[in-house]
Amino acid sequence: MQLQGAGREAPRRLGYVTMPDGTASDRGWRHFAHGADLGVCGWGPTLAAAFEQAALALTAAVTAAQVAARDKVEVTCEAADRELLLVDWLNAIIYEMAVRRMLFGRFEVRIDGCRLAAVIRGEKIDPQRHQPACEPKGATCTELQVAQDARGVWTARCVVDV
């Protein structure tokens, strides 16, 4: 399965992407294939925006349906570096999905060094409406990368076991 964010084609390079109306978007997400697993990648003008977009890619791996921002959950993570912080962040979302039986579609991330605090919003899974395509098991260190390019665009990517 290979999906792209908001119906856009996968960018040839990470960073700015041309939208259907011809304008440039400085944030977005995409999936990339990796064997039986799935890669998620988000990018944005800030590190927090790239993490938010990677989380949207994670949700889009589960459902193509719109996810309502009905319920709020607070999440905190801390790691030794930004790459491990991304893995911890995605795993925290996967944990919340599993224990709360929810999907999340809105992410408000704050990052201070290697500490992350977020408010994530979503709703209980409705199998008929959401039609879950897979169940994420965990974010991995495979193809793990968090970096800022010369234009200042941040990218955050890794492979998720599904």
The other form holds:
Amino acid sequence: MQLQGAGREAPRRLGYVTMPDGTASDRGWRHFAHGADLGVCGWGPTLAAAFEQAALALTAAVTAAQVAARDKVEVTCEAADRELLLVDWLNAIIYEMAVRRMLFGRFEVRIDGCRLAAVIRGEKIDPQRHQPACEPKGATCTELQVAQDARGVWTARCVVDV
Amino acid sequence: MEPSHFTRLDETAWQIECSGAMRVPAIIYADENLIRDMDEKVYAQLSNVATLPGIVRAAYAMPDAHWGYGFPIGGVAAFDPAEGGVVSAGGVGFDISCGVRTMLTGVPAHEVASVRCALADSLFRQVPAGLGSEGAIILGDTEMDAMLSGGARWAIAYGYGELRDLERIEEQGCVAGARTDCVSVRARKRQQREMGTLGSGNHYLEVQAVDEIFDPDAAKAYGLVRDEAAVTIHCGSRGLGHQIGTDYLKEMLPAAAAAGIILPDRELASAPIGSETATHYLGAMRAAVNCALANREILGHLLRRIWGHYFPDADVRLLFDVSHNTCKIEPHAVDGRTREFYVHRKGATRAFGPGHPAIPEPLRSVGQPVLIGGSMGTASYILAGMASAEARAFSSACHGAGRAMSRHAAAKRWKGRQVGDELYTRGIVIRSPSMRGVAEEAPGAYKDVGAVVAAAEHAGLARRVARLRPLICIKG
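Alternate state requested, the form predicted together with the partner chain (shown: the form predicted alone):
So here's everything in the complex, that chain up top.
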């Protein structure tokens, strides 16, 4: 994973995460609790970076193992607003995970208004190595939020049904 | 939740009075301890459901209710087409027709115990479970349509199941009104290799022993014998249902806005009954119900095949197969008049009382079997629907123990291996592709299933017939 170790616990202050090598990162992800399912949250200096981090949180909900960026898939989506675009984006990844039997560990997102184009990279699921803990069914509008704070940090979050 | 926030109607009925945009009150069935431990979000989500157009009588939550998305899990709501009622994709959820089947083996539990580990390994190897697993059946377009229209009947005709099972499956194994033309290409593609797979999360195949009989007459009618082994399977419509939920939640948001429906939560996306969106959704949802019924029938067939290897003389019979994420058109009596309503149950089981014509004849005098999955370390229950459930909650009951702790918190608190080892010392064998998945499903993450079913019984929803204890659990 790109930011392994950065996001398992909620940082006290979004936007500045200390990496394992001691350097500072301006982006990260975390999970947040939901009754039966799981919340994913990504943040970064741009909307696209926050979406990339939310996608990493989605993958981390499934596996704690490394995911190799071996094969490339292109994804596009479009929605009525930024929040629904996040739901669409995560659902597009869930769909590709399901039909290709893949996990994805690297995401390059471009957002233009309410249109998103991305290149996602990953590998076939290896049950022995990845030990998938759950199967995401769909991203929901519960706890759905896409916003920029006063410091300019973008956050993208919602609950995923697992 | 604080009990003083409710009007207590009786020992197990807690009413949220109408306020704001609520059209009807909301009622939770639970004892006081369950109410105190219940997530505050259930209160808010159930109140939101009560604002939807055409809702009848009240929004209801079962004793196992917990925070869901849109509807709480354990939520029940009926909508009247004559009063501008709606169909809500959020009221059914992503795992359309997720449900439970219990099969009776007639094999003494001690005989199962003697082959416990080998049987667990065989089940784990041969029942596809977990993310990325594939079934042996690959469906082309024509077979996909036949499956979506035929449900368990298709599976049996395909060689995966037994004809006698059909009368023990809700809707006799096939729901009418499925619209294959309303199922997207993406949904079909997701299902192409997923027939006969268990899935993941809280889905499981569990070998159990009948541990205690509460109602000997009902148990006899159901074929439950103390200390005999049973097998319970919990799963749903797999990728197809997940994609249909995704597709129509997106479609229902603009449909709700166009119809002037104000949604307190976007996850409650709804469309007026009779509208094109609602009609298409119901057609696709019924296709997903058939997919779930076919999937569980195939899994039952796999179980019979493996079971036959260990116990060649065993006759594995289906007790019942019931879904708990559905929207069904059902006649119910309200204000002395019987009309057809669109009953949404999300994490809630249909629970028809004795004599209901939809119950198979051999079980009819007892009431519909209500299958309650517990956690892998505690117990599951077989209940019988009660006649009083009709007036209490449109003939509905709870569906499981209900989570008391989030997956996030459970994974932090327990290690999967530690959970597996501890259960093994108690004679329960766990097999799963993921130790973290086992930790997230640790028995301590669930409510006390005994308290949940006792509350369901006291509330007049379903009465206890038997308790089952786990011997082997295959977690997805």
